[in-house]
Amino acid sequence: MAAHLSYGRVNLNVLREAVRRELREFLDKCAGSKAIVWDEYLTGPFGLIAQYSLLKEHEVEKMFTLKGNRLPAADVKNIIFFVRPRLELMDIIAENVLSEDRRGPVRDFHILFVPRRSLLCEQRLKDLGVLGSFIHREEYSLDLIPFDGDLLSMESEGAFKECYLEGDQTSLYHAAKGLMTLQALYGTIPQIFGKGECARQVANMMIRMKREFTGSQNSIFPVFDNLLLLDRNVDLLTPLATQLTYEGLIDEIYGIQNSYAKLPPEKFAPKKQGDGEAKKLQLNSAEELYAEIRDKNFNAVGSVLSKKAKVISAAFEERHNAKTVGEIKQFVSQLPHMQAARGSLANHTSIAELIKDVTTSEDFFDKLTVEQEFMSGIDTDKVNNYIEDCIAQKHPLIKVLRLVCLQSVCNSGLKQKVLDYYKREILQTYGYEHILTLYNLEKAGLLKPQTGGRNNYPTIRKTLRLWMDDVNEQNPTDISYVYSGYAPLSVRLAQLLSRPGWRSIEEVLRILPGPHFEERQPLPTGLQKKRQPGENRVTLIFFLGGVTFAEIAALRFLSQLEDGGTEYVIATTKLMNGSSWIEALMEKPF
């Protein structure tokens, strides 16, 4: 049992059973001793759903990495591929199969094709004439991770560039079956609410699954009272912006993989020579003090953390006035909570210190400066000087992309010379090869020209309150703290939506692109839920094409109002911020 899936009102740990129990009944069936052989993307996410111990448990002697040429020696029964259905994937693992020793023993190949088996895979293995190889050829399907007590990921890092730039819909179908496991597990889901093409596109293909499964009937109580299902294009603003929470800053400066992030290990471990390890750090709601400060914004994590060093000082000073040998039983007792806290808090005051570097320099506050008074409406339509200064000294070119699209959000569409200016400073700086990833900013909606010669984000901005002037950073009223001062439009539609609802601000569904919806699922009689009084109501809300850190901390803060009346679970095809993002959207020039 992961003990942090079960702090909330919807216990996620049921999910992750299901998904283990899933995968200790494929291993069963091979049996003997067995090596994996991983799809290097796929350790990452498994990681988070089953140890090393519980593959030990059956019989997995070995892992190795999918790589080209000879698979290592390994004296075992069974051989397993765990793989994405990518046709690259399979030539590496024909080859893999093609070089097998065959004066050795013979083994048993097997395939496990993660989230879904594919035709076009098969074929492409049958073509290389290894098809006959495999044992079994199955598909396991790891749609949505549980990642913490209210947060769901697919870790598909294509989903937003396959949806919107390719037409591609198979990430939409693997969210609709993920959405469809989660009420085999929790109940049928009564009402469905959405904005968005993709959004329209996964209700009708749950409406069409639960059609096809008529014959059972869900006779699980449903634990959601609503799903809202949120395209990313609908709010393209809120991941370009620099997120200023913790876990936020944590991502944005330093990544975080899986729950993992990576750092320097300069601030954590005493000066030894050579070049040290990158220290890696689990980040989830498990560690106490983590699951305090995470949603915070930054400018209020110091004072908890100098509060904590106090507390725990003060503990560890107990032990002097421990006289009887049952308080001195006590004391030892705590000990290991104890020092745990201390480990804990050693780590985040090493973590806030190193994002205290990067925040307080220069070049941060003139780019927040910049992304601020954008997002407040403040010289839109012009080149920013800015912008042409991190040209010119050839900054990161994600920095700038990131800058030039928030611009451009900000005004509809940027004026034709203007865009035109940028492009051109932009190849000229960085490369010709890029103007591929300008064509594709462009088709995403991201950096594209104003139609129509109209800019609708300040009647976005003023209906939906998106610029708040006066923010509470260290005892917030409002969403907008996670942005010190910008509230998250998603977010903001999921309040809206829970109270006074949708109706109040047609006029602005109507400018954000894609159709809003509402649907209901009937349930059998018996199932339908009476609430006590002051009972909140829970809320799934699954992000089409990724969400930020960020978001996730604006909707915790509102699952935490005294009167909010709404909890939020989240669920998303990726995990992302703006860099990882518009990384995902660049062409790779080969």
The other form holds:
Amino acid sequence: MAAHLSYGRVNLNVLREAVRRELREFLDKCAGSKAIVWDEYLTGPFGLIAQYSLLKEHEVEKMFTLKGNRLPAADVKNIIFFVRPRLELMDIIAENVLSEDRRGPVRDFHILFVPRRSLLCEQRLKDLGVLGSFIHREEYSLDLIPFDGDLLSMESEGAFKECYLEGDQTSLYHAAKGLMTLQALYGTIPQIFGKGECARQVANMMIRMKREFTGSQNSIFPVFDNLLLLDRNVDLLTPLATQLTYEGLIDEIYGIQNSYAKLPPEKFAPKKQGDGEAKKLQLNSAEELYAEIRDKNFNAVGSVLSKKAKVISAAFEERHNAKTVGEIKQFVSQLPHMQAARGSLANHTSIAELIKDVTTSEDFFDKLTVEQEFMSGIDTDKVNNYIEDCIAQKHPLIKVLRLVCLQSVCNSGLKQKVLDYYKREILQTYGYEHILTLYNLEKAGLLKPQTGGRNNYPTIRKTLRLWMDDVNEQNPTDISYVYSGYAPLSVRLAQLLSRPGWRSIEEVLRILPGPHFEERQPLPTGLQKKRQPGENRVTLIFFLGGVTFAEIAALRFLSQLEDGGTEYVIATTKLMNGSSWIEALMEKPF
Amino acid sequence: MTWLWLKESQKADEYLREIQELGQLTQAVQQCIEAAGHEHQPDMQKSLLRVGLEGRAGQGWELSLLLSGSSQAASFGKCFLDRFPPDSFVCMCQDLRVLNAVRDYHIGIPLTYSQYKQLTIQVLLDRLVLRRLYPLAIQICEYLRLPEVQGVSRILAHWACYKVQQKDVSDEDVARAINQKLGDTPGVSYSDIAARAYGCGRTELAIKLLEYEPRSGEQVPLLLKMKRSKLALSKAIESGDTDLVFTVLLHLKNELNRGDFFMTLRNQPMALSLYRQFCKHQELETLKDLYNQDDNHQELGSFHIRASYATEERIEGRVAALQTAADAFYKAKNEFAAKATEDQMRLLRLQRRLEDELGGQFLDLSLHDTVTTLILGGHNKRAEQLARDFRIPDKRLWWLKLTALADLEDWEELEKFSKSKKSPIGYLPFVEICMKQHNKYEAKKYASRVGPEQKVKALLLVGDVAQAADVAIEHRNEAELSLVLSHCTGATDGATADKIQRARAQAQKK
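Can I have the other form now, the form predicted together with the partner chain, not the form predicted alone?
Below is the entire complex, every chain and molecule, led by the chain shown above.
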């Protein structure tokens, strides 16, 4: 059991258990000792589902990373390839199988496709003459992986690029499949809302898949009331801005991968002498303190930490008051919990210090100022001095691109002259090869010339109240606290959908790309919910193309509002931030 | 005893009590029920079974209803033994009804109870299906409440498979008849039926039947087998399953000639983009042809740019690829990209020349880095020339030179440069960069030249808190005053701090 998955309104452990069961069943099909050969990309996500101990229980004795040539020696009966269905991986597998030593002991080969079996890949294996070598060829439908009590991700890195640039909807198909699995476990979701081209397609696929399952009537009482499908390209702005929540900043500065962050070790108490390795910490709501501070604006984290420090040291002081044997015993029984709390506090104090070093730097301040000017609509139509200086000083290209794209999005595209100037500066400074990257950004709508000479952003900003001048970072009253002023557009759309409904913002919805729609999935009368007065609805919100931690924080804020009326469970193709997003769109020809 | 009881003899009661006293009543009842099973005459079966019930008036009808099949087994429960479980009784009634039905002379399967039990219901159903006794088989399934997938659906599917073999009925009628009977019955696979139809040579019927198949994964492979690839393609696209689309595409590619294949793609944008992705990784040349066919010059341009890095190694080859790219960009009316590509060609040639003449590594450096490298190597003239040729904006050139000279720690040259004309980036960057190289002495030179707006910042950078305070006071700028104050540390700056506080107090008075 993973306790942190069952805190929320929807117990995501049910999903985790279901996928674990499926994994065990597969492993048991291949009787005897096993070695797993991993498509390296899968190891991170798998870690959230099953630790090595589970694999070991099912006789997995060795693990290798998939690479060319001959497989490493292993005295096992079964070799199982865990791979994504990709042609280039099939070629490597074939190479492995073909170079198997014929004189050695005979080993059985199996292949487990994640998340889906692929005819294309099997054809490739057949062409390479190895298809017959595999006894079991199965699929493991690991589409949505539970990250936290209210968070699911497909961790599909390329999803945005594939969907919006390359017209490849594979990840949408997986998303629809994942939603079908969720519905099989948590009941049919009676209402589906959506905005965007991809959202429309996922909804269509779901409806179609439901028809394929006719007859097997789902008799589970629905846990989710609504599903909201949102295209990332409906809100290109939000991920570009620097996230200012605690978790968001950790991700911006150090990166969070599969819920782990690697941090520089200096500020942490060394475990042993000469321990110069990066400190790897798992970050999720299983840690009480982290659950409390992760979604706060970073400026509000310090006071919580110092309060916590006082509470903990007071708790340790209690030992002086413990006089009787009974009191001492009670104190001792609390010790493990207190020590864990103290360790957690020490870690987060260190992280907060690391982040503070960055956020108090002059450059961070300058960058934030420019971002905030753009988002509030100031000087978005001319070449920005700060960006120019960043280029001239050759700041990291991703930083520059994020800023230029932000300006472009906040101006509904740049004037041709301004755009060309930036592009020229970037090409001359960072290299002409980036012309491919610039073109990708243009195709994605992130960096483009203004068409029709109209800037729609002010209308959107005003109608959706995207910029709030009076932000309370300590005790927020609005979602805009996550960016210290800017309210994420995507989350605003979700908020307005729940109350008063999208009808009130028809005009803006028409400006934003893609259709908006509503579908109903009728339920048999026995399963229709009678809501208790005051009971919140549960909305599953699916970000197609990625979501940032700041957006998640904003949604959690809405869930916690007393009169909010809606609690959110968040699903996405990828947890990301502006930098990882832009990076995925970059093309490096050499 | 049975007979006595049935004749409502008084003796029956006596015997009954005797058996009861012996504690064998349960066994007796069980035996009666089993005996009924081995009896072929329905009347006799009834009689024996009736013993299993309480002999009260009005119970007999219940039994006959059970045997005729319409009664609810649940209503049974009035066993005259208090806790005799009704299951065996109910099962026997059901089994007998099934057996009686198949023993009917119209059907003519005279099975004994033991044979039936040995055979199992599944096999019996199969036999009925083989004899095309579909309605009876379905009735039995319904009566026994078998799960649809094992029962009714399976038989309907068999029926449908038989139906498709009726050559005298038109495709249209068969398809409609099948759909009417089957509807959306769960567990029925239209593709299996279609496969049967195809097996009998009725391709058109098979296609019609496949229309009713909701699972594209089943639909598509059969369509491919029947050589209806284009239909398969649109079905695959409808499903959203990209793997299925790929499968059809590769099939089509082998089946059609190249021209037809491309034309088919052209009408299916989703398939086209998927195929492009495939080509990008597997068949680069085909990708080029695809773009050519669509006159997609922008993508062609990008294609050749990529090629200039990936496939060409010699400078001439690279430049040629870039030239092709630039031409494509012109055709795409993307003047900017065309010009940029030409600039890149120019730069490549130049870098090659620099490598020949000066040695060192220049190829594939950005323009900015090329100029920097030249300055670092002391080739200032060449650097100037390059900057002019490529029209590097003044501001960026100043940053560039500043950074390069500071890296070289060529302070003399830096100073000369700073005086060459008025700096377009101001002098604060000079102060900053000197401090970065820990040269306070040089930094101070520039601090004095920093404009009034950034003066305080510059002075603080070089550590001249006192003068910074003076300037801030002179500016009467609150933000600057606070900034200076925050830099006042320890006793040394005590006097300065006081001075600022006094100035503040004075400002407030006014």
